[in-house]
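Presented below, as structure tokens, is a lone chain in the form predicted alone.
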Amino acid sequence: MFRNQYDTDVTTWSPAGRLFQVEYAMEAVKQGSACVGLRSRTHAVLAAANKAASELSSHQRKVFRVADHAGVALAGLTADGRVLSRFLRSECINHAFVYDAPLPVSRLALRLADKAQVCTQRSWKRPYGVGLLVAGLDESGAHLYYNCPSGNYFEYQAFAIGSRSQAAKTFLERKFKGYDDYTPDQLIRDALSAIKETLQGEKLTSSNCTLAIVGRKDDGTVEPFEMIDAKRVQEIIDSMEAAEETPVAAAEPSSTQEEDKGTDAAPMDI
């Protein structure tokens, strides 16, 4: 993208009907490290790739809890995401204080979208340069929303944002039709597999990814939004790698048997 006379402020329309500063903010989301969200009828899972600015620094936090029943994962400007997660936390606390009930996830996503939209309509403001995946649980089940810097928001069965997220989307598109009936462990494994697709050959470990889950058990009790500890994440990754190696090991003897059969064959049969 190049600077032009129509991007000096967010309220100036181009002749083509575009708001360039909003598009620049959406481009910032694509530059952030990848985040993935999936949901079934009863559970929602968020996963994020941890990328450090340099080898000497730690990674920035990408997944935030906003209430017992909801949390967010972000891609883009982490500082903007931190401010918005604090706003969501305040909205949940205020709603619980007034109505003595958790804020529905759809209304939570709507309030976040309204806040983002105001920044596209005021010349003295700039759009938030961050995209958020909002995952939560309410009376109607588990939900996953994507909130865009433009003020739009969409509900998804599974979605990925951030750099190289297209590889994760391709993986999710192949499997999302069965997600409604998935168990929490199956959702976690697919979330890790989708994050792995965005790493471009880098080995997936518990140190370069973050996982969180919220849901409802079979007996109806709610599992609060919580981060999955690194030890359990590493155990799941190890079991996934072991499962991938097993079919390869099983295929090797069959190929050896075929070679043996080939050597016993008569010359005219080769």
Given for the second form:
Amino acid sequence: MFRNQYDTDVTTWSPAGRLFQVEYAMEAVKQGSACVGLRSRTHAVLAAANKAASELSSHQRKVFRVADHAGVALAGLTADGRVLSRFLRSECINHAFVYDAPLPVSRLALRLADKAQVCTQRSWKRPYGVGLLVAGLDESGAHLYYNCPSGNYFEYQAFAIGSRSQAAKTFLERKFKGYDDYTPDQLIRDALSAIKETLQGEKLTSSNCTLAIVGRKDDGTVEPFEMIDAKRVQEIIDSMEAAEETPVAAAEPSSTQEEDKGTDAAPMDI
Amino acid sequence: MWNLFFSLVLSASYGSTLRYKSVERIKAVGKHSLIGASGEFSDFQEILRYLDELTLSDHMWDDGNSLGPKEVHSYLTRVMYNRRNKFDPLWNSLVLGGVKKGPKGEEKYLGMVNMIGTHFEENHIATGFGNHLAIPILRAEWCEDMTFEEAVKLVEKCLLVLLYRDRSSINKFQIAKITTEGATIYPPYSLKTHWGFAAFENPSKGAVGSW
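Next block: the form predicted in complex with the partner chain, after the form predicted alone:
The complete assembly is shown below, putting the previous chain first.
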């Protein structure tokens, strides 16, 4: 996309029928650090790659709990994301006050999309520069939506946004068909693997990713949206790495195997 | 399999005159609920319009979610309480009941909300004189696992007491039932009454003399 004479404000169409300011806003999403979302029939998982402005600062917060039954992960201008999270929380609370029930996720995503659309049709506004992965649970199961600065939104089985998200999407494209029947643990592992793809060689640790899950157990009890704590995330990462190393160890019976505290896959007997 | 029961008299008053004798005061709301009302009938009609809008937009979503009785009750409570705070109440006592399949199985719900916004959930609800005459009977004789026929008998017992003792009732009733399969509102019918008491024979017998 090059600069042209139709991109000065959002209320100007280009001759090809494009709104360049909206497209530029979507570019801002691609600059943010990666986020990944996946869902099964009963659970939805969000994962985000943390990025710190410098070694001295804390990580940018990218995953927000919106209600007991829903949360978002965002990529792009995090200030815009913070404001939108506040809006989503407000919508959920208002609905719960009137109806004493959680706001269904599709309706939440629609309200967010309508809000984003307003900014694409006012000369005194600019589009929000943040893409949100909205994950939640309602009567009809677990859902994952992607809300775009353009005001569009789609439901996904799995999706990734942000920088280097294509690597994560390629990973997810291979595996998403089975996700409906995945257990929560399997979803979490795939989310972490997808985030790992976006790190491009950098080591995945609990300090450079955030993980959150929401879902409903088989007996009907709801597991509310919550961030998984760093210690547990590290345990899962360690056990994933151990599981990767195991087939290599089996091929060489004389090689030494590191004992990992979080391993649940036992090394193969030779 | 849960049944929920409503019964009422088919009348609407004009002040203290029982003017309209074929008025249905129970309606189905969405797929899972029933609403019954006493009080100002025109306000009930207005409430039904609000509920129509609500259930229509809910239905149009077509997203696998639907309004259950708890949600409708909560919504009505907000409406009633808000109107009361504006000193412009909807002059009704509403009974809201229903059955909805939840993740933990069938969930039944019965609650009421009145013109000042008082609301609660209970296994048996009554409005007006029903609170004084019917509730004591229901408290004594209701139990968790009654059959449909037992419930009808119990409700008819209450209706009969009300018919005899509440001067503003008529012998024309209607029963409605709601289950997970849907709502059934039965046609109106009457109960058998007995007026053959000695004191009612020759009523002018003791009327001799001055006022």
